[in-house]
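The data below hold one chain only, encoded as structure tokens and taken in the form predicted alone.
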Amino acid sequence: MNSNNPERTYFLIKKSKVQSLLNNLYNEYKLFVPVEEEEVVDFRRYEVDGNFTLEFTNTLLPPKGLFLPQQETLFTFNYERDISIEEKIEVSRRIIVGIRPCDSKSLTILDEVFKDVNEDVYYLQKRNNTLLIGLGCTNPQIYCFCSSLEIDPGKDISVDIFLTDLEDSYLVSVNTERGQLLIKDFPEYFEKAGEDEITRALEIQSPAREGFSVGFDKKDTEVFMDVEKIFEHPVWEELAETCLGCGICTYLCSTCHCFDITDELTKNEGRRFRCWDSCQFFSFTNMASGHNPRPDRKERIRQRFMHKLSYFVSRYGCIACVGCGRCLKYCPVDIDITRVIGTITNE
């Protein structure tokens, strides 16, 4: 998390030097980079001279999995004699290269959850130990609607370092002291940017913003704060007739963060782990008594939208959506959050 924001400085790095820089960073950090396999891009651990790409629209899975893994061991225990517990907390220094503005925004949203009341040391330790190198967007997908949520695809001050593609090189915007220290440690890869390069980057960023669709006006979401008015809106029944309850929208969402906790035992030892869960599953709210307050798909799909657009806003003051478009692109029955907002707002 970026607590120090010095005056922004600008450098240039040639694309031909990026791999060499990654090889050097590998010696000091756990590196995660976008890797393309079979036309799918995801963040993977970088190895020396390994494959990576910075020519992509967005990753299939959001980077939240690097901070809240799909399955994560919280601690192990042994009770053969005395009970002993060993916590499993990530302490290594890490860098994520190529994170998009929508996804870095999602991390600031998740921060509010995991530092609230009882701090989640497993998430926060990884977050505090991770330096983010962002990458501006110049080629929006038809599913992207980050502009609707006032996220700038061409600029991001929430990351430590931000890259703007200048064809043969990247303009490097340094936003934090941690980012400045990295530049200082590897000066051979960077040169000072001139006014021409900075102006050129601004010229690239402007059309990028215009290219992103605006699915709705952010003010349209204010109607969701009137819970009583829309709680029994007919749109929930209509969506329930279509929805498969597969949960792909929550697993691919960069801000969904629900998880289940389980103990796994083998003889005299075991572990406690957590794994992703989804409010779209019947078992999510099924109680030991057999009662389920959300027994039907209507209640579950309503919960997803109300949590993002109403309940989360009431608690943390922001919408739990960043317009990354993953849920639109991969929903098998084409449920579209922008259309749901439009339907309710228009009526």
The other form holds:
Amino acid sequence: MNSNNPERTYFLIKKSKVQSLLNNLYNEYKLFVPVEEEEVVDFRRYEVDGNFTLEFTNTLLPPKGLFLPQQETLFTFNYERDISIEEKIEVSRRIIVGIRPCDSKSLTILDEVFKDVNEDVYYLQKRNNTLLIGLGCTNPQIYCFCSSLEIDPGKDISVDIFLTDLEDSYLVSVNTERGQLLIKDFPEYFEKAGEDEITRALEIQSPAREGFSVGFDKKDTEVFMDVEKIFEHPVWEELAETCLGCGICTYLCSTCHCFDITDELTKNEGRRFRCWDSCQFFSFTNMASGHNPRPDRKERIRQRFMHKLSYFVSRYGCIACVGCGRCLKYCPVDIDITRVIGTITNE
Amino acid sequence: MNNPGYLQNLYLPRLASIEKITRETGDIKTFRLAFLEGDFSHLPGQFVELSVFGRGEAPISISSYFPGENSLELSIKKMGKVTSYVHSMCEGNKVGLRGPYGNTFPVERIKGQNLLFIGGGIGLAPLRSLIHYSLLKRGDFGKITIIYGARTPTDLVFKEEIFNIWPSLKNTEVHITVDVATNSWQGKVGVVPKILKELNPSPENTVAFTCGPPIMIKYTLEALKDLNFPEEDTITTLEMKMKCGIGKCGRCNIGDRYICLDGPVFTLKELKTLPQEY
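Output block for the form predicted together with the partner chain, input the form predicted alone:
Now the complete complex, all chains and molecules, led by this one.
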């Protein structure tokens, strides 16, 4: 959430110095870094001299969970005599290191939801207290299609600081005032970048924009705005035949944000928490009366695509997809949003 | 880094005390709730998120209109986890409330018009907030007609009001019907849409409000169409599994609308622009 975009400045940091910088940042921030464990990379809390990697394709889970945790306590309550409520809001200053351009874009999309009309303090507090250090993609994986959504894998001005891999060092592009303040606090790690390093970074960035094997033309998605026409398209029936309704696409999606709110009780204490939920589940819309507006898989799978490509667009002005490719990669029956768009638009 | 300390936490319920419980039917009770602190104001058609601590929250439409009284009534059918638990609570117990949420019946636009209310079962509850409102501001409205039905005589809610109070008021008509009569039932028998057709109300300068089970709404809307009620003067209120009430949790999304923000009140004309997923 960067309202300020001062003149961009460029620095260099040697790769060999990154761990030491993280150790220093650790004293002042909660740090989240990509960590590889059993061949899976995910953002984890950094501890002094802890493991981290900046050589990875992308994390299994999107970073949305650092702002909208899979399970988040909203408040606790105690009713021994009178009911007392204690709110639980994360207020610590945090840094996420190594966020990819697709995933940082997903946060700006989620901002639209959580800022709109009623401000969601749990999400926005974390968002405002978190500095993002992005990392450019030089080698998109075969499931990636961020370029279809006009996201540049090699460049990201929505993060506070953006890193481009220059083999033995990173080019550090500073986009925001708070990014500049961070650099100022740790001058011993950064040296001014020269013209040739900036040019070299641009040369590395540009091939990243070419290497996509799936995707679509963003203009093609405009057809989804004709809800009446698309709503009864036979593709939904076809997809429903293969979809298992497992919901992995929504859990791993960096923009899916639907949640449930529920209570947990122990003796005289309890907590209210929210947790990720999925439009792919029968129970998502099933009411206590037994009436369910989306009782079948066809309606639920249609809801996911229509929400992303149509309803979200008319409400917030952007597609709720960043082309991170997680749903393609992990769908057990190979349902592929790029092919769904292709099927509908190529008629 | 900026700290949005000014942000209000919209998920925190305010405490309210159960002041009075009225048993309406075997599985419906009306709870009169009073806030322990602070003011409360709402308009007819809005809903609240009712908290039973340790059991959860449920969206319930406000079934009263008591301006300036800092209290409200919720008429609750024992259905799921929260509503079952609230049915076991006593006067003096505390619950939590968030809201009011959602849009309202178009109280300004309908000034000077005749009002036709068509309710089925617990569906009279959200309409009752507007009935209260229109009776308080009686001079603002023309004739008030209330058609209300339930499965059996014991399933009728707000019995004191529907049998004694409302029919005794000037320029106010109340027609009660049941699907299945008992031996002692002297009134009308037949489903609500059938009674509506028999009464054959004129659409002239009249706005119709309907709420009830989905099947009743469906046939009532058809009957209103046959009676030539324009789509913009046919108004209903939708129910969805709303959790947050503030347009975040995504559960009440239909097309590009959130029922908790853009609804729950819709004219038939607006409803027709939505995918049929309600």
